[in-house]
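As a starting point, one isolated chain is supplied in structure tokens, in the form predicted alone.
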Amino acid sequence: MSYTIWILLTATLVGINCGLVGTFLVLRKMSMLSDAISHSVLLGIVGAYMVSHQLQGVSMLIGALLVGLLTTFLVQLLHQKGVQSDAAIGVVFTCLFAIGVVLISLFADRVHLDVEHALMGEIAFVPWDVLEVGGRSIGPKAVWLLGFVLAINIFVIVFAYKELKISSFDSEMAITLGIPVVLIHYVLMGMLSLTTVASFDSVGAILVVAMLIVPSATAYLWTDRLSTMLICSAFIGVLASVIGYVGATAFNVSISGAISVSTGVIFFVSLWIAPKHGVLRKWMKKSPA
């Protein structure tokens, strides 16, 4: 496949993964926790590098997963101790991210792992970092990693759809029905950590946050049904990726930045015209017949 197709495929996989996971974050009013985890996984990546001396592979996923779960645990712990939720998120992610930055300076300053790369990513380089089997290239490593994480996300959502749905809308009812709410919460945080680190190298930590939150928030304007919202959120992620890439090519700007801007444009258009919660719809309902 061509250079363009690989970039588009990578961006759309990021959009679908983030859209699926982000839907549950928006419904649980935990959107900013994605910001915390997307930054703190840097510590997991550095830790994995210090152990395995590799920047890719299973060790990186495990490192990010562990730090993502640690972030969730520390945020909840501080919140239970009386710290406001947003303050707890700010304290935890800045501390863990800062530790990651310090460890990079001390132990990983000679490898291709820097703070700017972690924050912004560079999707244009994805087609050149290929996976080889038997001496033959079978495509970019990022595409295979994102495809693997997408399979995990879809499996968990299909397997635990009822539990995720009930615990997202009404956690007290979920406890009454015997659903392990805490376990479901940490499973979701694990999915978030894997999605974040898989998308990390392509679009960077900051833009992962945009892809996690904005398509899902946009989908929420169009529908109240969870199944429809999941599909709509993934579709918006794909649509934003395509529009962003076309825009970046036309104006010769950052691809990741253009994709992020396109998610914002789609959101503000939906805010006005969405048939369920759009501004025009609410205005028409209030207007006398």
The other form holds:
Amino acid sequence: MSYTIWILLTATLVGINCGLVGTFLVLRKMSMLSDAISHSVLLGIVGAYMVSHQLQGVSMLIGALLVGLLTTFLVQLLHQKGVQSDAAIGVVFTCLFAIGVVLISLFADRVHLDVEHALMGEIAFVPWDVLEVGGRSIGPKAVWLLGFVLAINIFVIVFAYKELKISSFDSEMAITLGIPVVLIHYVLMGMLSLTTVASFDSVGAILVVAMLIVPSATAYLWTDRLSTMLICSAFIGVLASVIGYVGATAFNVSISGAISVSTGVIFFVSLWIAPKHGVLRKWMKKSPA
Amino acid sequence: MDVNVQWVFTSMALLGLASGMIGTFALLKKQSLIGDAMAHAALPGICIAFLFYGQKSLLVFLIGAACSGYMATVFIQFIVKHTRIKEDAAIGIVLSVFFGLGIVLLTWINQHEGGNQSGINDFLFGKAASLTGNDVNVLTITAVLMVITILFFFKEFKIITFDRAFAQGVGIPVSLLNGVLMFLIVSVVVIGLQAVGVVLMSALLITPALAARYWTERLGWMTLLAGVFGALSGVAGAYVSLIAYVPTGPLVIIFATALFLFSFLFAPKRGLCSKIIRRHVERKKLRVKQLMYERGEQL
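Beyond the form predicted alone, can we have the form predicted together with the partner chain?
Full complex below, order starting with the chain above.
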């Protein structure tokens, strides 16, 4: 029983974290950067392992943060030097990912991390990997890690809400108001990297992308207010996690895969029925009633 | 040389050639990430094809992947056209949800159909060494067919890539040709999946083409160069993979990226170095002119 609760809690935390960060990505039209960072973070994890010889906690977070920012920086550098933005993203992340995979395969006998795990994640093992303080277990490591990142995310969003909002909707106005747009961009990318690496272990690289983009895009169909959108997308993330988990255990398939499919189902339903921006509503408006 | 090794080299070279040439058009149409989406969206199609057919067959997989790839593009276009969600988010949604579905099906197959023996897992990360003679035959035929298709439709592809409106005006069936192009992208992704895997297949489409872009302004040369770059990276990656026991896919991509970086920095006209040098020379010329002008006034 507690096993189920820990998994659901992990999935819920992933849902909330990704929902919050993803909202800004969707609004800033940077969804594909999340795809990029979720892959290149692999290199950060391997790099952190090579430096610190352990696979958990702070070193992994720092490694992922550095590589995440490096990805953003390289993409922007190439873009500035005349490479079109979609190609710049494609070149940078695949290269960093490839280096990560090569390093893993070179150190495969010593690293407890394989590429399959990195891409698909295995949330089912989360409850077994517990954090112990003074000999007593205080819950899975993944939950603590995700909770810690959630605290950071909420802190940044509350603290810089206005700045994030203005720079996401109207970056030119933000510049004239003296808001440090570039700094905010990198802070957001930092949040994205942290969220990605914390979720990585449980849901895997590609499913992080699902959790980041799909609930936020769904929320974008339902509401026009940023605050509502944040809450809404976190809620959809949680809902998808629960539905996905139940479905996965019923059919005995990959939990993370099922979660991303259920985000897709929620999106698909919303696509039609969402009150303001749904397709049905639009068609009803068009047809002369 | 071992026959097996020859197979791997031939197929990697052909794969690189085809994907480089097709990638040229994807790049110029600013659809690089569509290749990424296709590579991920192919997975559920392959799994469903496997469920129906019951065993591994590249041809059946190709059909399955083409169907799900086509569905993915339809979804992306529908979302962009009918909602306020932008293209990048639409690609992300379709890519991740399709891939999630693929993973679900994959775990289902592994549990129910003895999928571990089917080698379907190799599609995720690619294993060029796992290519069998039959695979190589299919791969070779498909790659050759793709190259021929490109050559055959070259002029039409050129026009729809650079000036869609003009193409429509002249009566070229634009949407049909776009479909052909999309089908080529899906097919190259499918035959490449087994060799380099889902994630890196998109790189094989983008990177060689991007590298080729730096050397020429002509589409014909660019297509050819992209093909050569792709083939070179394919062979080099396969070679190092054989001696270093490292997966082929990532090595191919690292070689392709190295080619790109070299082009990005040192290409004669568009490269970074030559740009810097040119700017330097221009500035010097300007200074000389200014100096002469000032002296002229004084005299």
